[in-house]
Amino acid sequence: MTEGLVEQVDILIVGAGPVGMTLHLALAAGGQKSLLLDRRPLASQQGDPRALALSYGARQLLEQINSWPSRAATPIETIHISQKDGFGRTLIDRADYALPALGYVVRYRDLAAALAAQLPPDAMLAEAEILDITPGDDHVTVTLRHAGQLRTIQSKLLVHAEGTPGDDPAVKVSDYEQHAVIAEITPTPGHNKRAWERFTPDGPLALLPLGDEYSVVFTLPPAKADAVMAMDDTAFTVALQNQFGRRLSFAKPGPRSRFPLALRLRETLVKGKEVWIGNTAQTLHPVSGQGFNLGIRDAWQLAEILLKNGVDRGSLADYAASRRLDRKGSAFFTDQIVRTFSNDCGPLKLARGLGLLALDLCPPVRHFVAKRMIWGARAWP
């Protein structure tokens, strides 16, 4: 490539994670070209350990861009709900929305490895570096270094999906004052492909069936995340037995890993060309499994209005205007289950017991939390 020679582009995609590489499929699906950028190599996504929960309605929306990863999905059937050491509990079972499943289980490298399948040779520059991002009128410049060279690629669109931002004054944080320890371990009996969120004084705690284990999200102050990370296989098993409960019992925890929690809100998310999905546009508690659905949703109706209305500025506002229920629904629905979970409070623990169990007796109620969290806005009304 000649330095100074400048490309073009009808769509730049910064960031080709999940997120990332379903906006570029479904728009190749509908015809329209774009170029994904990416940092890493596309390979050190497969040595990404992390489990993801995908809701049934993203498995919709990847099956329609070739990109299930259905041999290393495991389903989940039923969802129960309570709080430690308090009455009151919801069971969301599959059987009630005429489902295979209600979500999904599915390790990142798997998701990414299925995705990254579809993409042709053309489609991404991989350990591509950017320099330089200069807004235009009807454009936006990107000037970036790959393989050793200069490159400047003029594009009608640059979209943003490069993961959790940084320090951005654009980007509203709220720390939850809470770190998730995230693991691996042996129940006893098996899972029967049944996830448990378990409402703790020290934050929520998820176990998520994954193959024949549980991938347990273990949500605690950071001083005790501190002290479980240090913890040996024995003490750490005992812990979460505590915190769960005696249901299940168990065994052969596998390595630990941990991160801090906030919610992350950008407050625009089109500026002149440039535009914002998934954990760039917004993070959210893991708790409900939320936020990577979210941003599956964000790549797909992007693509939509891109493919219907083309690219220009009515087009960028429609999608800011259309997502607006879904994001801010999805980060106040997860936002007041912390905060109103995530406490010893006796008046509080009460009136928790009673909604549990109105909404394991009002099955109107339940299915209307139920199907946006399968769907998000799309179930609506």
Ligand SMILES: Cc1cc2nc3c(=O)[nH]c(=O)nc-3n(C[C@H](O)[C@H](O)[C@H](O)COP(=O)(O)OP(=O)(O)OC[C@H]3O[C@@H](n4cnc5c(N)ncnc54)[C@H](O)[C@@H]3O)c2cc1C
Second form
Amino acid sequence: MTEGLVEQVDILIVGAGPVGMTLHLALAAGGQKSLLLDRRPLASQQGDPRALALSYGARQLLEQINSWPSRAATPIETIHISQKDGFGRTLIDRADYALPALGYVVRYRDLAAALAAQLPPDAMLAEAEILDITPGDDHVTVTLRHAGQLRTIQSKLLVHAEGTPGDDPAVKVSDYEQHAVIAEITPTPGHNKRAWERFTPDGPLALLPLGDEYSVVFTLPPAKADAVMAMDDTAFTVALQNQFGRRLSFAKPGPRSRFPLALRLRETLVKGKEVWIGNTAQTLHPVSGQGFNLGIRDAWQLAEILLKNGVDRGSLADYAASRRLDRKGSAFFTDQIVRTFSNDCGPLKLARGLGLLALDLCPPVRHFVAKRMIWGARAWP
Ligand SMILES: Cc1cc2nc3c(=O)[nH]c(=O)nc-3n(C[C@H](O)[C@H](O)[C@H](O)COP(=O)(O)OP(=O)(O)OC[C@H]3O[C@@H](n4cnc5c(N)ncnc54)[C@H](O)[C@@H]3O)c2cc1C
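Switch from the form predicted on its own, shown above, to the form predicted together with this ligand and output its structure.
Expanding to the full complex; the earlier chain stays at the top.
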């Protein structure tokens, strides 16, 4: 590529995480070319320690682009929800929904590898550093450095899929003062394809079945997360056991990682010829496992609108309008769960217990919650 030449592309996607790759593949399936760009090599995604709970709806979308990592996915057949030191519990069972599973647990790295395996060799510029973005009336001009060369790319549409944003005045941030400590651990007896969501005054504790292990998301105030990160394996196992209770026992914890948690909501999804999808549009607390499930619906919806209306036509406002309910509804639902459940206040504990009991005893309410976890906004009345 010669320096000084301006390259033209229809759609440039910045960020080749699972959401950016999904968009690229969904567009390609409809015959629309796009160019992906990432600041890291794709192989670096193999170091990501997260496990993701994916909804049944997400599986269906990934299957359509041949990217469902079936052998790496562990089905969730039941979800047990309870609170520490309080009454009330509810059980959501796949049998009530005539589905093979309520959802699946997949390592981030396996999902990323399944998507990357579908990318043609010329789909992506890896290790590219963006130096400048200049918006124009009918295109966006991006200047970048790639493989030691300066390149200028003019794109009819620039899609931002860079993941969780840093400081950005366009993004509203609400800090949860909680960190997620994650690790894998072996349960006895086996997990029997059951996920657990246990609310504690420190924050929610989630156990997701993954192979023969549980993937643990242990949410704690930052100082307690410091202490848990510093523990040896025996002390960590005891701390987890204390939060979880005695229904299972744990052994052989794997390496731990931590993630600070905040709600980050971008108010405006579309500006001129730029659009924001996935975590850069909304980053949620992982309590209800909504982040990627929401991001894949962003990518899918955008691809559908672009394929239907074409890149040149004024379809971006349709995109922003079509995502409002799903993203705001999911953000509100997740935020309310975190704030209502992460405390030790007596009356709230009573109300939580009654709520869990009502969910358990009243199937229509339970189905309402479960269907939104499985399908997202597609299940809104
Ligand atoms: C502890 C934890 C548990 C979670 N559990 C779940 C779960 O159970 N279920 C679920 O659905 N979600 C879960 N999530 C959320 C999920 O991980 C995210 O929603 C998902 O990874 C978002 O994908 P993305 O492609 O938008 O962003 P990312 O995965 O962050 O990818 C962004 C990509 O953009 C690239 N990039 C960034 N900046 C630039 C730049 N300037 N130029 C070029 N490239 C750039 C990065 O290198 C990266 O490859 C969890 C998150 C955490 C922290």
